[in-house]
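First, one chain by itself: the form predicted on its own, in structure tokens.
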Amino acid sequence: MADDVQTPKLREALRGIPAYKAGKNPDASAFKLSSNENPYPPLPGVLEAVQKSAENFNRYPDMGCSALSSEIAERFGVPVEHVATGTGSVGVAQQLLQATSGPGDEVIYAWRSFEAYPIITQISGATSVRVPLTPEEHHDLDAMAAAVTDRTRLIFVCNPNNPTGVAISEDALVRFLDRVPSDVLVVIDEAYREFVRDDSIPDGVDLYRDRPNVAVLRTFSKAYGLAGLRVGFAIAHEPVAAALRQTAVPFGVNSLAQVAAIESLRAEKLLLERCEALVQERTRVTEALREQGWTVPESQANFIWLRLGERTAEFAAKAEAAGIVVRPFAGEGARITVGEVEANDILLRVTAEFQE
């Protein structure tokens, strides 16, 4: 090839992007606390439904995922109309920034949060306006709310907060809804909203259904342990959910994770069973830290965090060492999943020796 031919342009706003992080594999003698998964296997039914689907594979699924978000819209009472799906809700969201954000436009949300905002808002074009979390890792919800400007076109609030786990409550979420724009869209991001026990805590599905600018992002990956299928949704009223399903990838939900999601659904009560499980191992774990003198937020999600600060990546290989992976942040602290009681004692063992 001559010296002189040039490679294809692409465009200037993916340089520098982040490369999204995804929590580490271990290898098999040791726990994934990395990635905040379910530790349990498919709900009974769902992988016998998935089964038999997989017989039909080799045609396309439903692009409009029509039965699934009839699914969606009676177990939330919505109207159908206001339900869009994606490839989880990290799909969910590059959508809704595909639909509001460019060139020009910005992004708000706290920070540290969810490490796709940035990586999304960058594909966009759009710039990323980042507010730091309070000391006590909240949002800062009255710097957002001053972050904005006539460029603002979306904001990002994760609910519980990840990699935190600290979750806003329902007098501070409404008030700063009352005090953004109605021509700015919030994104009320609630993955991990099943693990919620803090009756002050919000749900963002009530908060929506009277403010047209509100939109709320579900996953099916964290508590209905779908996270291998990648199947999430977004609850929004009519012209941002008709949007989302304009800016969707064609049959980019495909047929066994729409299958396993309906079945995932109707059998809800065992799930939220599962997920009291994980709530009372959170407890028990949170407790047993501060007892060894660790400083803990007070968690709402499947995951506890740990500010660290520069012995982040030392805490981290110290736990591997010992048969669990953890999620580290550079610099900054780890997030580690609340998984089976056997991995938890573990990570007991090695905050207490680290504390040591």
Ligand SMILES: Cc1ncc(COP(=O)(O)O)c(C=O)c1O
Given for the second form:
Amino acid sequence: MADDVQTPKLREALRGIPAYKAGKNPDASAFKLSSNENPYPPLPGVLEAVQKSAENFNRYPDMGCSALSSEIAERFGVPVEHVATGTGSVGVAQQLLQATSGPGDEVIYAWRSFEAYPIITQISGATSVRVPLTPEEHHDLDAMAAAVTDRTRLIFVCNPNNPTGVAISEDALVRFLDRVPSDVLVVIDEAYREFVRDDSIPDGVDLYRDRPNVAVLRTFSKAYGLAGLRVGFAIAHEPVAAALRQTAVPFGVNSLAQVAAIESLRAEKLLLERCEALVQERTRVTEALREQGWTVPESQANFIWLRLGERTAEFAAKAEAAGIVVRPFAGEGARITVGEVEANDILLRVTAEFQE
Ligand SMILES: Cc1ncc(COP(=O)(O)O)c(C=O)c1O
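Having looked at the form predicted on its own, could you now put up the form predicted together with the named molecule?
Now the full complex is given, and it begins with the chain already shown.
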């Protein structure tokens, strides 16, 4: 190669972006409790619909996801123009950043929270403003409101929060929304909404209705068990919803994902029964951990958070040796998905031994 050949010029903003750490895939004999997936296999009716649809995948999908958007609009009682779909809710979150934020702008979120927020913020060129969780693992909403400047374009509120599972009450969230200027977009990320059982936790869709600066993110990856198909959506007023259509990758949501999501909404009752079984397991595991002497924040999601500090890596290694793969955040803690009963029992054996 000649000496003067240079590599293509890439955007400065990409320098030093943290890599997204996907939950580790265990070997065949271990349980994967590292990605907050649904442990149940696809529902037979959903699988059949997808298999049938696969016969036509030589064709492009419906670019506007019109049938799926109509189902979502009906299910949530919102205008269909307020529904915008994408490749997982993380895809929609990235579109929201593309639509609102660039170099010189600021994006606020709690920390620790969903690890994609810093990555997609940096890709947009905007600056992350991280507001630490309180010692009780709650969003510090006063500090987040105080962090708003005239450069703030978007605020992520993860409710319940990943990885702690802690959720924000309606009173607190409404007070916060009332303090945020109306030209700043607040994104309420409700990836785990279907696992919430505490009545004081608001449904973001109720909050969005009379607030044009609020967008709600939902996903088919968790409660609906479609993580591998990549489909999520936002509910937002115009012009935010229209901006999401502008920033969508053309034909991004594939035809199998569209069919599976529609069938899943139609089979929602069965899927929500599965969620209820997982919630019961969450309660069982939380209570057992507390009996063992652990401090466990009240999770409203399908995972549990153990703040293990410097012992996190050691705990993750012990868990893996026992047959469960958890998600360690080095020096902070481990997030453990509520999985199959057998997997949860292994967790409780590991935690009991770790306490001793
Ligand atoms: C809080 C939160 N938001 C969004 C997502 C993205 O989910 P998906 O892109 O599969 O819809 C996740 C996934 O882990 C999450 O935890």
